[in-house]
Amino acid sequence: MKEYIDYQLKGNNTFGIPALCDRFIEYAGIDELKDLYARKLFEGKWMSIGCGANLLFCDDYHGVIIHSVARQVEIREENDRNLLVRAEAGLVLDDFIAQAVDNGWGGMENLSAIPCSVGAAPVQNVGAYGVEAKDVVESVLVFDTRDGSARTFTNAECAFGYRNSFFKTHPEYVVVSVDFRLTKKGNWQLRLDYGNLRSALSPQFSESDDALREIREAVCRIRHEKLPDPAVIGSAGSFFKNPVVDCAVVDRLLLDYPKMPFYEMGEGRKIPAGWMIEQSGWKGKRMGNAGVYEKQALVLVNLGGASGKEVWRLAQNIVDSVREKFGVEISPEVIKVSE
């Protein structure tokens, strides 16, 4: 365990926004969480972060931030069709997916290049190209900071929703590790028909030994073409959730926007927020040192020296514009951290 006082968080959020926290603690596993509980750390103000890819710091954080550095991967069960793999919370999700693809374990390849940790994946129910964390998460081991106990949540108990889960509103539970149910060749369930994924694959694509690798490479290529590299331009990827609205709302909008894209979503329909933001004239625009990425209107960027407040102000202006133009409310996927 390592502890730092008055820690600078600029390198711990993908927006690259400077902010201080009173204490920053790196821990490795559940035993060290129990030690922090014994020290009564969780009785004060605290939060847990992974890669900081879904956070917007608008103020310094006057409390303790804990960060897992546990990154082990372990096969828990295995048969001819699938296997149960446990990954610790501190592992970068994309590193785990790369390992899975190298081993021929299917199910997560569509989630490649999402900037987050394994621990954040079930909290956010991350998703891309027709796959969500809920599709592969078998269970989640958590630490209850209220009483110092460990508990395993089944998939159903995680209450997964669109970019949501039970843990999103219950931060008292810290994710320790995640068990993923992955498939072996012959049992892969490849999902290729979301967005432009299939067209990004080679015409010769087939469910061969290299299928998972080809899908992963295509997903990474698409994401890198549309999204900025946080090491170069600070961002948190998709800033807004795609709103799910009643079918009647879509029917109304199609009268004025017959080419509006949408996707069936249970009893409702999902409209791409990026499309509405672009139609509202925000793509490539800037306010101060914050802006909307020129290649993808769903992405807000730090153009250099932006504060969290600047980014949030831009976001609120975009929300207002979309509401005024379409009568649809879009909401941030990114979590605002402020006093």
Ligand code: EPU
The other form holds:
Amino acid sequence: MKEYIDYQLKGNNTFGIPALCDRFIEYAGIDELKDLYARKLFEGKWMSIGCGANLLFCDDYHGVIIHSVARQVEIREENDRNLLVRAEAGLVLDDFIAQAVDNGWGGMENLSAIPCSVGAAPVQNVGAYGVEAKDVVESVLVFDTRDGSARTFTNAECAFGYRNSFFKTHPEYVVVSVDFRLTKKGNWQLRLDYGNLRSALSPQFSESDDALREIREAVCRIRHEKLPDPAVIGSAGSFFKNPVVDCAVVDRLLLDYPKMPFYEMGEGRKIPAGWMIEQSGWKGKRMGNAGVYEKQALVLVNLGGASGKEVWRLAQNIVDSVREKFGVEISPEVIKVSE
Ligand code: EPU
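Please supply the coordinates for the form predicted in complex with this ligand, as a counterpart to the form predicted alone shown previously.
What follows is the whole complex; the chain from before opens it.
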């Protein structure tokens, strides 16, 4: 276990926003969480972070931040068709996906290059190109900070929703490891129908031994074209969720905007917030040191030296514009951390 006092979080959030926390603790698994429990750490103010890819620090954090550095991968079960692989929370999700693809384990290739830790993947139910964490998570091992016990949540108990899960509203559970059910060749269920994924693959694409690698490379290419690299331009990927509205709302909007894209979602319809933000004139705009990414309006960026408050102010202005123009409320996917 490593502890740092008055720790600078600039390198621990993909927005690259400076903020201090009173104490930052790197721990290496459930035994060290038990030590922290014995030290009564969870009785004070604390939070757990992974890659900080979904956080906006608007103030210094006067509490303890814990961060897993446990990165083991272990095959728990295996048969001819599939396997159950346990990955520890501190592993970078994309490093795990790279291993899976190299080994021919299918299921997560569409989630390539999402900046995220394994531990955060089920909390946020991360998703991209037609796949969500919920499609591959079999169970999640968590530590209950209220009584120091361990507990396993099945997929159903995780209550996954769009960028949502039981854990999102229950931060008292810290994810220790995630068990993923992945498939072997012959049982892969490749998902190629989302957006422009199929057209990003070569015309000769087939379910050959190389298929997972080709999909992974295509996804990385599309993401690279549309989304900023957090190592170069600070961002948290999509800043807003795509709102799901009543069918009647879409019907009303289609009268004025016949080209508006939307997706059927069972009960309602999802409208791409990026489209509404672009139509509201925000794409590529800047306010102080914060801006709207010029290639994808759903992404807010730190143009250099932005504060969390500056980014939040821009976000509020965008929410107001979209409400005024479309009568639709969009809400942040990013979590604001403030006093
Ligand atoms: N669009 C615009 N203008 C824009 C951006 C998008 O008109 O500036 C339109 C596009 O033309 C398209 C539609 O909006 O018709 C959807 O765009 P896109 O496929 O780029 O996806 P998205 O809805 O903007 C979501 C996820 C992304 C994920 C992609 C691909 C959310 C909040 N975002 O974005 O996830 O990578 O789909 O699956 O659901 C993230 O969560 O951080 C993230 C990057």
